[in-house]
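Only one chain is given next, in structure tokens, and it is the form predicted alone.
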Amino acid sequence: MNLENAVETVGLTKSYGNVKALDGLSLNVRRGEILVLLGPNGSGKTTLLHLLSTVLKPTSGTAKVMGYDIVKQPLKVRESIGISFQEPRGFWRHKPYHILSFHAAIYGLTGEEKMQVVEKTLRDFDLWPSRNKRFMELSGGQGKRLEVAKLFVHRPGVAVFDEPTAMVDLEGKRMIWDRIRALREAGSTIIVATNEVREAEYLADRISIMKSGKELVTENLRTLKDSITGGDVVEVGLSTAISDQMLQVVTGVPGTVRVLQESESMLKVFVNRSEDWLPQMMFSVQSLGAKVTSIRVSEPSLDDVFLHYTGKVVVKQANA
């Protein structure tokens, strides 16, 4: 296992009869990063969150989590890995503080350390207030909190999100990413599951793009955004009517894609690298006589590069 990575899988995959949930997924994830994995429902992002956990086993394939084997080795796994799953999970009549005290206590925490970290814990995660309702009695989104505040009393080596700010409104959504963020800063590696494009946008180092199972793209999203042919649209605007000669110059610029005019002296371009293309095109533009008097860049959005990459638009969760 590379000493740089903190999850490594080869080749996984996990089959329910004909029907394979993670198909021959080999993916890497680095010590320190967040990476995100994007992908709308059945894409395989819970099952290969489940089997880094060691919930379920791979039908093939391997895994290792900060140089342990999930099959071989899965007590050292569950010492390195913290998950907080999609639905909150509790016992109907447990309460916050209880839930909390008891996770502490499994990582063994005791005594005056064990109660400051759950106190600041439910503090942190506006749980404080419920702290001594039943389970049952806590909103959707209290109990979301609940369950993402487990990896917080451990901070694990690799903690794993599974749509974390689902069933949350959004000032919640922002409370959550800025801890995470600031997990990461302490120290731990995550992996987060969602199918929300603004949470990948907010938190990612990495992204990976994943349909039926299978990852198809794993970049930062300056990379991802570029990696679209044409993907930059620039609206130019000239002090002059623009001729056949001046759509053959432009035409002509590296990295154009497609150019269209919009007006008398207007032009819309699709180009690739828009930083690059400009002084490009400014330069060509200014040697026929011509002078630039607008410029509008608009690049594509994380939407657009998931529609390039899978042909689907990603769906996104609703707000509690």
Second form
Amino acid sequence: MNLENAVETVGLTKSYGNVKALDGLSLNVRRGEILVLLGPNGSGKTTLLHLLSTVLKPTSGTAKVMGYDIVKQPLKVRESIGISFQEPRGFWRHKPYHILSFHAAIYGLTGEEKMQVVEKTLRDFDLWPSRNKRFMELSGGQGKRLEVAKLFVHRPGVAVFDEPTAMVDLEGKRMIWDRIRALREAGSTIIVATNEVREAEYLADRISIMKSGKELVTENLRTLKDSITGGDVVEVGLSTAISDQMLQVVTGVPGTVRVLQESESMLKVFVNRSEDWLPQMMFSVQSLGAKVTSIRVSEPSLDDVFLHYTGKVVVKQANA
Amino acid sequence: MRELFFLLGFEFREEFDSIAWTVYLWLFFAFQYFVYGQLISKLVTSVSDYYLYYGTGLLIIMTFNVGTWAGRRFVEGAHEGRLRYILSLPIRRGELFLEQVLLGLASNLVRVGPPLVLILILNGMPAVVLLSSVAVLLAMSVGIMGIMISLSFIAFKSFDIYSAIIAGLSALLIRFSTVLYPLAFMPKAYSTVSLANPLTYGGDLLRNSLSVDVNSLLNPQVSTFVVVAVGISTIALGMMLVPRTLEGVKSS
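Alternate state requested, the form predicted in complex with the partner chain (shown: the form predicted alone):
Let's see the whole complex now, leading with the same chain.
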């Protein structure tokens, strides 16, 4: 195992009868990074998290978490990883204070230290006023915050969050995201599964897009956006009427994918990497004696990237 | 092992946070023993001291119900996500299974212990009988929980089928056994089936420890062997089946 990786999976497969929830996944998560798994429902994100945390066993393939094999050394893996589940369910009659105290005790915290950590975590997640309510009396958002808060009690080497802000209001989402980032700063490697694009954009160092149990691509956000051919849309206003020669020159600029004439002096150009394309375009236009009077650039959103990789066409949206 | 006891304490606290079911069991015992038992024992004259015989039968039924409840709780835990969380904690699967058994035993002790003590007091039995009786009930409880938890794999396919099987099994195991009537009084066909039923041996062993109608009971050494063997084998079966069931099937 590469020491730079906190998690490595090799050909990881989980089948339920004829259905492959995870299909030969090979994926690395670097130490100290936040990797976001982005994918539609049923893409295998949750199954992957359950396999990594040894809640499930793989049908074939394997994975290592902090160097420990999930099949051969499951106890060591469980000591190294923590998972916040998608749905906050379970101990209906227990109270948040007792739930976190139990969680802390299981991971070796005792006495005054345990009490301090539990109180701080409850306060950090705005659950202190509800600490003596039963779990079943908490709101959906409170229950979800409690589920997420567990990982902040024992701060595992690898912290896994399955849709950490589902059911949480906007203010709560931001709070949880900031806490997850802080957890990373404190040394944990983070894996977040979500189908919420904004969450991925806010948190991710790298994004892995999954579909049908397979990894389609894993890259940082910038590279993902740049990977879409003609994904950047540049609207260029010119000082003169656009001639055929001008159209030919612009079409010939490296990185141009498609050129549309919007009006007598306005072009709409679909390009790769607009930051590289723009200086070359301006030089070419000026060489024909024209001036650029306005530029408007819009890059693809992560929505576009997501839809692009999961089967939709981005250009169709850009034209809309 | 430290984690096992933390978990046991945590689950025990939740189990007894509500005492409604425990009170129901005690009320069930009280009505059955003091009303139905009083009357039926006057009708049944061919068994010496059928009132005590019936009382011990009630204790076995309660033990069976509590054991069934432990199995059901295990299954519900898997469906509700409680077990999924526990599976992610740094606890060995074997320890987790042992914890579930200990939780079931503790539940049995709390719920069946007081009626047992009441019967002992009402019948003027010595305290030492309490120890042997509790040992028999707990040994039976282990076997029952082992069966119920081992069957939990059915529940992952269909909870309705699991519930139906458990209800059917409960009805058959209690009726085709010596829980409510001695072996010697059963028709041949009934007694043949009852001899293949572990509850028969558990029931007779409990009555041996309480010195009830000793002549009509099975050999206590054979009964002890059967009860212990069933307990060990079902627990071993559960320890083998449960991790495979849980780790191979979606829990929600």
